[in-house]
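Quick heads-up: it's one chain on its own, the form predicted on its own, in structure tokens.
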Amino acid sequence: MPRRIEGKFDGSGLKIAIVASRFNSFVVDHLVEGALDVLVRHGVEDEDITVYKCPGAWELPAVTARVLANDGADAVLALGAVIRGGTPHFEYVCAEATKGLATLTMDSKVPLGFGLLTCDTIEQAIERSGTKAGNLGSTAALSALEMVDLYRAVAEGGRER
């Protein structure tokens, strides 16, 4: 049978940073209180998080190589939202900074959680930002928290934890 590595929730002692942009705040709020509730539930200390805001979508993954380069963070979670309008400006926002998350996440040694909502609509936001669809902020801070656990196992060798 072979062996089964998987990442625990445990975010004692983790430091975390949470880069949000403020475009769309009424959304990207929520994704914020999603997340820190999910982190601080899990065991992470309020003083071991630190929230970086940022202008929009388009700045997240600037911002977010910055503090992955500086912060020391464990695990760093990117939230923002863009909502279709009635210009090809979504496409562009919404391509571009996920592709620079996508490389962000694939360069660094430190997990990186997605959180970036991309909705035609602003009820699809709000749902997904706390209603309905759930939260895509706790969503992205679960991960992250998996991910940090899961990095260090596959760091060991691929040992069990």
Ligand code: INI
Contents of the next structure:
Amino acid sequence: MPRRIEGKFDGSGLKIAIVASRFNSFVVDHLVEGALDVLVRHGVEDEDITVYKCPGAWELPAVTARVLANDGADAVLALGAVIRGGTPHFEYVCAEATKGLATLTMDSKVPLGFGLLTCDTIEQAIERSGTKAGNLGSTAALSALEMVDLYRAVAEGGRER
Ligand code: INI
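Next up, can you give the form predicted in complex with this ligand of this protein, since the form predicted on its own came first?
Following is the full complex, with the preceding chain placed first.
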């Protein structure tokens, strides 16, 4: 039988930081609420969660980098929403925000939950922030909890715990 090493979803004792952008806040606020709901229901204490707000998705990587360096969180979630407009602006914001966060993920010792919506329409963003297509904030939070435990298991050489 192969050994299977998977992360568990236990937030007790964990310190979590959320970096959320304010642009399209009518969507992002729901991502933050979804993330908080998952964290608290998995045992993270309210006082162990810090929410940092930044202007837009463009700023997410730079703020997240500083939070990773200074907050001491066991996991960081980056939440935002980029919605296509009439110019190529959307493409640049999406590309740089996702690239920046992907680079941080690879370099970080702690997991970084990716909760950045990149949508063609406002309807798509609403669907993915707590209505019929789920809530990407909740997904990012749940994945981060799993990854905290998985990183610890891997750091222990993949030993069963
Ligand atoms: N920021 C977003 O988070 N979402 C968007 O949809 C968006 N659009 O489309 O313009 C957006 N732009 C702002 C950008 O992230 C920066 O905050 C701004 O350019 C100031 O640096």
